[in-house]
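So this first bit is one chain, no partners, the form predicted alone, shown in structure tokens.
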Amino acid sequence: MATLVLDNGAYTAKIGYNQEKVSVIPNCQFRSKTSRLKTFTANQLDEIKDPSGLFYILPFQKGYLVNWDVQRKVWDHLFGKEMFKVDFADTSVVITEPYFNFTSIQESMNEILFEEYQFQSALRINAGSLSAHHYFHTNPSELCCMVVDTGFSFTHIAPYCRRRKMKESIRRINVGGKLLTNHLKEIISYRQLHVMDETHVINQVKEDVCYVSQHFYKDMEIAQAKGEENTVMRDYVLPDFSSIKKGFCKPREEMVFSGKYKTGEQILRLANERFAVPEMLFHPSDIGIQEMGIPEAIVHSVESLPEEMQPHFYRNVVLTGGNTLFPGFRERLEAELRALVPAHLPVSVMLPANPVCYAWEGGKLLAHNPDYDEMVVMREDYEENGHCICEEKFDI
């Protein structure tokens, strides 16, 4: 029997058989500004030829599984032929879901799972518990661990003891990368150039130049240099999807400090936004979102725990999902927690090295362990007892 691991994101979703490699696809449809008629799903994104203006259609707002049939279109296109050729009958299903999701959505997602596709069995767990499982299966001498997982919509941090995540003392900041990229388009629309439309741009312009700075005051003092002096200034060349499909960064030397270009491409800008962005993982405060920062959330969430055990979490702390993937962040947030943390507790911030899809692997790893028919339910159980069986099974 095959198992099929989704760990089914608000952004991507990492999906492949327990045996192979993981693909990671948008999780959502799009309307191109050309052909507005026709929609693409997931992948097909590659097929649009002008993705300027690009609409998204998500399935998940703020975070929970909201829009059924776009989630439903993105599932079909995964499962079928396309893609993975999925044999529902034969397969188990391993699916992710946010913490204290909404009982609705569960039971409509068993309902999806077992009546609509009727795979043979399924296992809806968070994306965290995997992610855990991956730690604890790689260093088995430890016993706790804190995930950090900062995804597209929010950032959660879950302690976890001996496998099972410790619920009360579960922290989740309501900045992810949707808001830094929303914010990024924000600040260039008023500096320079508007782009409130150009979302699939600005991501991309986001994931290329943006850093954590280890010293906030410092780079910003630099970013307001003159010339080459200037250091964090860069010049991106916006993609005009003729002749140049991809925007990049140009390279220091070829850079023109005073006057324009006289090559004729679009050019942003970027100084202290490189920065500026990102710190919104430490500082929410900064835009007014009246909540903590990572390292905060963390030491608040430890201190909610027993204090024997606050020790070993400290030193375990494991960094999930895309705005990890920030150049500095371990760094900063490992500097930060440890002025946070009493001097004689060791502090570890451990980034792996795909962090995007560390969940999806502890899943993988799950689906080859002994136990993991007894964490299943099977589609005949499902049929006798409905969700109530779904709810006893999961620990969610």
The other form holds:
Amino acid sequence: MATLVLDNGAYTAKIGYNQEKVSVIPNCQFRSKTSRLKTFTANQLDEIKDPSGLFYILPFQKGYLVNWDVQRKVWDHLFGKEMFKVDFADTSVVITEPYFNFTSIQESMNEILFEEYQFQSALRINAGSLSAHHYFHTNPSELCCMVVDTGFSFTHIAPYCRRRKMKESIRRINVGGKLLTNHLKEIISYRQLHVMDETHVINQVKEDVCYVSQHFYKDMEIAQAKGEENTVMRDYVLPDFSSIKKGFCKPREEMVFSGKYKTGEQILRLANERFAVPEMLFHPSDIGIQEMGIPEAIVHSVESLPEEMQPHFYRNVVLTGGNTLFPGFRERLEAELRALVPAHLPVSVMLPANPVCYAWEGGKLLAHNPDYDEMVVMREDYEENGHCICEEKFDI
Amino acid sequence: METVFLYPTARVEAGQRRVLDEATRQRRLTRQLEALEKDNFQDDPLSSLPPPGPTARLPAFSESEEPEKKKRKTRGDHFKQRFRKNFTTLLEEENLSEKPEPNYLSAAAPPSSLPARHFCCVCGFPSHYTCTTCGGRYCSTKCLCTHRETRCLKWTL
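Can I have the other form now, the form predicted together with its partner chain, not the form predicted alone?
To see the whole picture, the full complex is given below, headed by that same chain.
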């Protein structure tokens, strides 16, 4: 029997069989200006020659699965013959869902997995639990870990002690990659060029030029300097999707500091935007979201836990999710935590090699675990007992 | 040619300008934050196409098509009734205020205990001044000028 692991994120689905490698695929549908009648699903994105003004149709809202029509289209495509060729009757599925998922969503999920697709068995689990499993698997001597999952919709701080989820101490910050991209889009549109329709392009800009500052106000000063001294400033060449397929940063030596470029490409000049945007993760109040930033929220969560556990969490912080890919993220978080945590407690923040797929890899490990068969719900059991057997067995 | 800027002097004008009250400022902020949650800012490319005219679906009088149409419709209905709910409706239906904690609402991170930092709403650099009209921040008279011309009162409801 095969096991399919699906970390069903709001932006990308991380999917693959437990014997194989992972694929990261957009979990959404697209429409493009150039071929208006067609709706592109998931990785059909690559077929769009001109993705300017790309229109997104997302199955998730605020991190929760609400648009089932779209989700089913994406799943049909993923499970179908073009991609994973799933033999449902002989396949077990591990599928992730967010913390504090709504009951109605969970029930719809059960129905779709068992009744529509008819998987042989299924395990619904939080992505963070898979990350924790991964962490304990690679660090068997550790008792606790603190999973920081900062994704597209939001950021979760989730403590685990001896494989158990400490539900009361989970904290959510409503800042995620989507908000960062939208904010970047907004400030660029106000300051230099209207790009409100270009989510796809600006998301690429964000991934290419943004970083987490180590000395915020010092970087602000540098970003304000004129000419050569401004080492923060970058000129980003926007793609035109004919001769320039993908945007890129002008090399430093080709930058023109005063006056215009003669080459005629469209340029975005970015200075404080580069680090002010990811700064939202550390200070959501900068744009008026009255919530703690990640370091403060970690301390808030740990302090709500029994005192004897606390030191273990601070030295086992593990980062997952796309936002942790900003250069400097780990260093900044470790430095800020160090400043907040009592001096006698060691602080260690770990960034895995592939933070986006860390949970998926955890799911793969879990599927090989001898306990796995005990954790799943079989289709016969579901047909016999309905939703309550899922509620009983799954730890969510 | 030399350009001459006529900067408004904030202090003198303060008395004459319209001042937004706290509630309006809060509403504006909420609206700005809601905009940051949007998936798209442009219209759906499909919706801007003219609706398919009668010519597009003329040949529809063969009998064999009937059952297929029916089948598709029931499936669509099923999905519309059961699964077509947005986040807000789902959140309300969960009725979380009556459910035991922890839940979605109780997990939200509380407000930060650190003092707020202020940035110029025009250029993004640290700012020291507040616009008397809308409460937005600015860092220099140049930015204040831009702010007044572009956004100061334009986002008000």
